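The chain that follows stands alone, in the form predicted alone, written as structure tokens.
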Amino acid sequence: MLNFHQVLVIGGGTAGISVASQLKKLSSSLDIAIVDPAEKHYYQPLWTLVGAGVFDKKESERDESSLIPKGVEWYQEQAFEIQPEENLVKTKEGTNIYYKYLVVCPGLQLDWHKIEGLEGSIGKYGICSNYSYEHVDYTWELISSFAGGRAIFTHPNSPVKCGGAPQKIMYLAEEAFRKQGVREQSEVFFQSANASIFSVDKYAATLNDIIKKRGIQADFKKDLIKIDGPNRRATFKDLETNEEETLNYEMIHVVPHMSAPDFLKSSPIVNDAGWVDVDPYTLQHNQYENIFSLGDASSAPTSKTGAAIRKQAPAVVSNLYSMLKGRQPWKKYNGYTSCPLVTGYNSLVMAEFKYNNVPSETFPVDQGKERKSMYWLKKYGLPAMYWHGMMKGRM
């Protein structure tokens, strides 16, 4: 039996479910299939607050089967190879699936092994990471029991999911240390491989004021290259001088390197940097017109966030549907993304911007300021919008 679908979606995460749901709302008769091996689906933006002791991690989890749109076939398998000339996707399990149109959105993979000594050390030796569902509880364990010393928070020399997340947990931890009465005995370090605290000047100015007022030491162009867990020592390389420096720590929050999944790296649909090669506005592949890509694995030059997907999905859906009807792609994505920068347990800077790091704000207030209202939006509003809006194809 030949497995063929009008639309095949690789990835059952935020992007894949959003696209499939929206397409089904446009036409319930469309033959759509999703390829994704996951048992569970996670609302990962919540993990910052899980690591800060605000939520139980189970609140971020749903069964993947509960989110597959009605009428969409689900191959619970791992995509292994794309043959665009044949309109064929092969799975690791040996299934061949043919398509008329392909949407590629498998997300990112976490490359723990790219930092020497990190793989296998998360969850012990004072090493935590909010990028691991398995170990996110350990972040709060370390923060809540912190008795003083040096707490280091890192940002790698790599694209990451939500570029602001590595520093959000730092602000929450620093506030927790104050509440626990141990701040005077503590040093808080932000060791970032980036050149500055944030890429958009308006929000960077606010964040620079925050780290200055709160006595946080921020060092830039410093990339974590090695960690010695048993001795609680972390080695950083200066990206300008190549000199190395080793720091002792009591706790360290580590963000791993990230990349497109391995099966894409040797694929003919990616560019030299390893991302699915698409037009940044239509999100249509630059060589294969029946392929689209969105989300973290696409080459669209914007931050890799769920907020970006919320604006990318309608563009992909509209353009793909136009082609199904014999018309040309027309809808443009402007690079919009958002980063709700949590700066404390009741404060948040709602950064919203588009291509070229130009602010593109939603609310009729100065979003460059810390606001309690935006924190509550992050805590309660955005999760509700995600589960009941995006995942249902309503936005």
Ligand SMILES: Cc1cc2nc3c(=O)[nH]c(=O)nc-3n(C[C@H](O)[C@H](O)[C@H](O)COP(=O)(O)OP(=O)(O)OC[C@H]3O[C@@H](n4cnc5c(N)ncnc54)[C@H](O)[C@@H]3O)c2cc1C
Second form
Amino acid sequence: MLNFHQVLVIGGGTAGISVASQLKKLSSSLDIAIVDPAEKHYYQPLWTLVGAGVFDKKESERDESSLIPKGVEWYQEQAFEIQPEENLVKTKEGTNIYYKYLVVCPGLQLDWHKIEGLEGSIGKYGICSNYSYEHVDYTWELISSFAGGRAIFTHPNSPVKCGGAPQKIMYLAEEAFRKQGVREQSEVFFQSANASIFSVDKYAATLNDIIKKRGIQADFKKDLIKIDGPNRRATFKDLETNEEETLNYEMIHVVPHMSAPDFLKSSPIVNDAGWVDVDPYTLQHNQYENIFSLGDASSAPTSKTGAAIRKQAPAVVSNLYSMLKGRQPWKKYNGYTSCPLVTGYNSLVMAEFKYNNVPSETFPVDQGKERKSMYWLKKYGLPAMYWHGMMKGRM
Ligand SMILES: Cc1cc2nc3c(=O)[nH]c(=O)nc-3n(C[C@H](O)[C@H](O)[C@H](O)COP(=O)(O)OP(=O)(O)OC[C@H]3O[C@@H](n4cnc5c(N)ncnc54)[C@H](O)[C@@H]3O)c2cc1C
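Show the other one: the form predicted in complex with this ligand, since we just had the form predicted alone.
Below, the chain from earlier opens the complete complex, with every other chain and molecule after it.
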């Protein structure tokens, strides 16, 4: 029997579930399928607070089967080849699936191997990462038992999902060290491959003030290249001079390099960097008009977040639906993304911006300031909006 669907979605994560749910709401008779091998889905934004001891990691997890919208067929398989000329996706398990429209959103991959010595050391020797569900609770183990010395937080030389997450956990740790009475005998270092603390000037100004006020040492254009777990030594390359420097640490929070999934990199639908090559506004493929992409895997030049997907999904859904009805795609995504910059256990700077790093704020207050209300929004409001709104196709 031929496997054919009007709409095939690769990846049933934040983006894939949002798009499939919204499409089903628009037209319940649409024939939609999702291909995704995952058993579980994670609300990854919670991991910042899990690493800081606020939530148990189980609270970020749901069965993938509970999220697949009613009436959508699920291939619990791994896409591994896309043949856009044939309108065909092949899975690793050997299934051929044909489509009329394809939505590509398999997220990105974590390249742990790109930092020498990291694979095999993560989760021990004082090396933690909120980017790994498996090890996110080790972050809190290290923070809560920290007895002084040097704590390093890194940001890699690659695009990352949630550009603020590498530093959010640092502010939480710094506050925890103060509460635990060990701050005076501690050094907190931010070693970032970026050129500045944040890409949007308005929020960067606030973060620079916080760093100064709280005695955090921030160093830029420093890329973690090597880690020696047993001896607790981390080597950074200066991206301007190429000089290497090795620092000792008691704990280090590492953010791995990230890139497009390998099967995408070798497909004909990506740009030179490996991301699915779409128009930044309509999110339609630049060459194949029956392909759309959104989320972390797309080439849309914005910060890769779930918040961005909340605004991308309606554009993809509307444009795809227009095409199904024989009309041209017209709905435009403006690059909106958001980064709830947690700066402590009761404070948060709610960064919201669009293409070209122009602030695009929702609330009638100065969002460049640290606010308790925004922290509570992150802690309780956003997870509820995610599970009951986005994942159900309601927003
Ligand atoms: C620590 C951390 C903190 C974050 N904080 C925030 C925040 O505060 N705010 C915010 O908005 N965002 C935040 N994010 C980012 C946000 O979680 C991601 O941007 C978002 O989940 C991306 O959605 P996606 O659908 O593109 O990918 P994902 O949700 O990762 O889903 C990708 C799906 O594709 C599937 N897949 C992969 N390969 C294949 C394949 N070959 N075939 C089929 N399926 C495949 C996977 O199994 C997965 O289900 C954070 C992320 C992390 C890790």
